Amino acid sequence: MSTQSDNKFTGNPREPEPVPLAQADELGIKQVLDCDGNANGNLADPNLSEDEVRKFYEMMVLVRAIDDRGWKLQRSGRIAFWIPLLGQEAVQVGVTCALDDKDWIFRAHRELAVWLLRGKSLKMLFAQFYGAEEEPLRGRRLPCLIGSRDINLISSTTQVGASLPHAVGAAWAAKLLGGSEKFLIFFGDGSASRGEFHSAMNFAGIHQPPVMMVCVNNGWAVTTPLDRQTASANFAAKGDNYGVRNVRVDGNDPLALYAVTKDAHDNIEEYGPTLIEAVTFRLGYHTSSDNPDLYRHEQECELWKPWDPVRRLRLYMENKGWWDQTREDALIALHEKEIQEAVTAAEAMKIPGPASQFDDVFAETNWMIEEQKERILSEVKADD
């Protein structure tokens, strides 16, 4: 007689692929810097100023540290759910710095930074994690699925790719009013297997409205691997087949995104939409209910490793003597000191009932909602 344990599911992991980056002249990939920190790559070095590169670098390590954090409060049970970034930091924040306040973001699921970039306190973002009624969404969404009005920054669902046709749609009303904003889009890799990632293809195409669309290639589509995702030679060259112009970047290279992004930004109405395909790599679980052991052989994170994008820019700034340990230290502390004040601030935040589901659904509330609202209480009652 079998046992549990011996019909246990081990999953069955492809072999490890070689890392793009390394060959980025030969795949087309715009890249500035290379595995340690020089800029020596294929694009230009932006020049950014000491400032400019150490805001880049102290925002991708407290996201960092944000993402350690909410790993952690997930699996002791404070927060019911979590989205790992480890690895997608650069992407989050070399895009949105090449972007204006005014320009509206459609984010997908881990671009934490862009909240913060946007001016918006780290003590609210603790709040959406743990669903406080106070929080932006008042409690209404899954932690890490931020979004606030206020910043030009929508939420993200978790049906992935649906808001691809919503950005398209949106920049295009903006032309047709005669607005100056742009409009960017963050999605995953696998929402290109979507048949909203090729309605909103086919729209910009026709309609060439002011939208710049990021697609986060990072390599797995929950658990499934490039090679089974599309026949294409790679994600970018989908907008031939839809006159969208496209360019492939190095996904952990800031200095390269900030770059590329800056370029379709400010040349839209010459390029008019741009397709960005960021190579980037996911180094941890796809989500705290993940377990990428299944799918994937360690030896891959491994290989990346060394692309490491937080590293890369530390790196980058140490040749220029703009960063040392002393700094680093420092940095660290000040993270751990602001998290930590962000955690006990939301712990002590209100959470919503379950009534307040019921609220906003219509402008006036009417019969049908007052009857569910009535009959969900009364469970919960019974429950109690």
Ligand SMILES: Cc1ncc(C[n+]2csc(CCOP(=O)(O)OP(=O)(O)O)c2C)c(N)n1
Contents of the next structure:
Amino acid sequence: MSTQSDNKFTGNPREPEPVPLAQADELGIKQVLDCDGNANGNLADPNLSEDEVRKFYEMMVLVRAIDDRGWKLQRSGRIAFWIPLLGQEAVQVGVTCALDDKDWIFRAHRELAVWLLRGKSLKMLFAQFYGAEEEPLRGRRLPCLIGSRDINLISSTTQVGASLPHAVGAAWAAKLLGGSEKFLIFFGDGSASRGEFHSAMNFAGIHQPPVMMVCVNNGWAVTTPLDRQTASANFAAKGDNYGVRNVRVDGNDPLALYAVTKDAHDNIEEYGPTLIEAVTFRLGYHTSSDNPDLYRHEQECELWKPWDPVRRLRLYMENKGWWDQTREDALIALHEKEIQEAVTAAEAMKIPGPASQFDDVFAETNWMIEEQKERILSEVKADD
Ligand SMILES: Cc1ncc(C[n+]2csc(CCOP(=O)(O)OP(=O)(O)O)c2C)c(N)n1
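Compare with the form predicted on its own: the form predicted together with the named molecule:
Entire complex below, previous chain first.
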């Protein structure tokens, strides 16, 4: 009989690499915060106000709580799928806060904070996780693949890397039309092995569209570790051969992420596009369909835990006298209440039936769509 322990990693584990964030200077990684939240890194503290830093922190804690709840909802069979974000909270918050609201964001699949930072509700976020009809994409995408036209947020394609040429092309189109909005895409280290990455980089170098490309290097692409993903020194360096400005940044340091993105954003006319490599680590499962115990040594996660972005920012705030345990307890209680309300609301919403997938394919329906609809609906009926 198979037990859970049979699934533990039993092969020859790769020796876990030292955490690159601990050697930021040698590895050319921009960093504001050290491991204990002191602002003594190689990049100047952007000196954000107490309110701004608190907004970063509260959002990072909130998305971590959403992640925890989403995982439990999936494990208890109440939602279909989950894409964890544990350990990657800083990238989504630091980067998004450096943009203007009119800028366009192309997501990868772990950036839930973008939705909330752009003013969308927690209730509608959970509606998306449940596949409810009233969420902006009408319940047609996997849980976590959020998007909404009204906040200039493009949902990720599930095909890894496929959004890169879209983002670069959209940015170029905006430039041709004389618009002032800028574009940013999040993508993973695994996506950098796809042809689309190279096409997008080549295009960006030649045409200089107003785009920032954020490679979220989280150490793994499902089962593929970094040394099987690239022989380059790092992902940022790939920009050199395409004539694209590039920078490596501590992906668990929200202040450094903010500073680097803001610089790329505010100077885009002078710099052109920037490839930003955010060095972070996926502490959780790839998705709810994964089991990292089969390919990854637990020790690797242990090495990264002291570099936890939430812990580091909390220590920074405590050092400044901006945070304490009373505030932490109040925040956690508030999030628990708000998340529970969102879950309750989402569970009461209508889930679209199978016919809904045929709506909105084209502006007007046609015989092919109608034929497919009829066939699927008769098959669904036959299954009843
Ligand atoms: C073209 C393509 N190949 C394979 C897959 C299966 N797949 C889904 S996610 C993923 C890994 C993505 O890794 P990365 O881009 O590093 O992002 P991460 O999931 O680590 O955030 C793969 C291979 C896919 N969705 N699309």
